[in-house]
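Take a look at this single chain, the form predicted on its own, given in structure tokens.
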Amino acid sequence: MSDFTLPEDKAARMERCAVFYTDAVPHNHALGLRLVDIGPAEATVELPYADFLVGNPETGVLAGGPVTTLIDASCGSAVFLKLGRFAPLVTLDLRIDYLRPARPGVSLTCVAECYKLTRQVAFVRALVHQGDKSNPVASAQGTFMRTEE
């Protein structure tokens, strides 16, 4: 990508950002993460349920690692959208509160919002749910450092 600026058109922005879930970040692709919606500073990403992501075979509950990746990737995308372009980022801090076990067999959806942007740091919050935002699986708060000069 020689041009790092995101287009104004929502469909084109979404297509451009989706590359982080298909080609640019192999880990996101391996987990099956999928960008499903965007806003000016908001990204909604889905993690489909898969047996290889299960942390406890007796209960079928997903492991924490894929959930953490879902949140981190969603938050990074929200920062790109707020910036209006792709830029190098580093996760400084990502605090996750696991509020309840995810129901087995059901996809997880993360909605992340970049609510504050400074010259060097982006502040993001996220909520993970399984179709009902009032009954979240996890909530998160993160900071990301912008490393461009």
Contents of the next structure:
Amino acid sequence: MSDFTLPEDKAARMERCAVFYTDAVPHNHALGLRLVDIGPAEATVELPYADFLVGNPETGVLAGGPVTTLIDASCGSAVFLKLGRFAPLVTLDLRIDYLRPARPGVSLTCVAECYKLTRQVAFVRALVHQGDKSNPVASAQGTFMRTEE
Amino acid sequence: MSETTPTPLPLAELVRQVRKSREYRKLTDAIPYTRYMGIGVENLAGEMLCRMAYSPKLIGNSILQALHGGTLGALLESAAIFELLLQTDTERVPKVISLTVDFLRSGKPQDTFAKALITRQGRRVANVRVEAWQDDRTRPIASAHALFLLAEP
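Next up, can you give the form predicted together with its partner chain of this protein, since the form predicted on its own came first?
Now the complete complex, all chains and molecules, led by this one.
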């Protein structure tokens, strides 16, 4: 990749951002994360339900780990979209509130929005739901640092 | 072997057994996600630690060969849960209320360790701090604090 600037056209932009959900990012790929929609500073990413992600074998409820990965990945994409290009980025912190248990067998969708970008720091919030945004599973808040000079 | 072998024992019974036998692998393998992630519990020099064995599927940045931040969050949260399950007498899997992770250094492609410390345990809520490191324990790569619901009223 020589050009890190994201194209104007939404479909082309989406295609470029989707690279982060291929085996270019092995762990996103391993969990089956899929970029499903983008906005000007917003990324929507889906985590399909899978048996190997279960944290409680008696209830089939997913572990927290895959949810953290889903949120971290979506938030990173939201920052790239807000920036309009790919730039070196590290997660500084992430806080996740678990609002209700996720229903087993149903995929999780994370909507992340980069609502403020400064010269060095990006502020992101995210909501994880299972089809109904008014009944979220988790909410999150994260900060990212731009590491380029 | 399928990834979804059902637990032969009810989880609460398995936890009680493992507390005594210290065969931690029986518990961490009974949870599909920790088995998949290579997260286990070990006694090292008399101390109970968590280890996430390195595998290429944990990478988040192929160019820098850095672990995905989500995997470090997973290790920290798992370490907190295993600490509560094995070092207290809680009867069920603690439910995480909130988790805050600080990412301190990039995770190299190697095994990562974590140690949880229960800072307060009430009847219903436990507060836990966790640190994760690789070569040098005094240079943690991530830390977390988490709240867990232990029981319904």
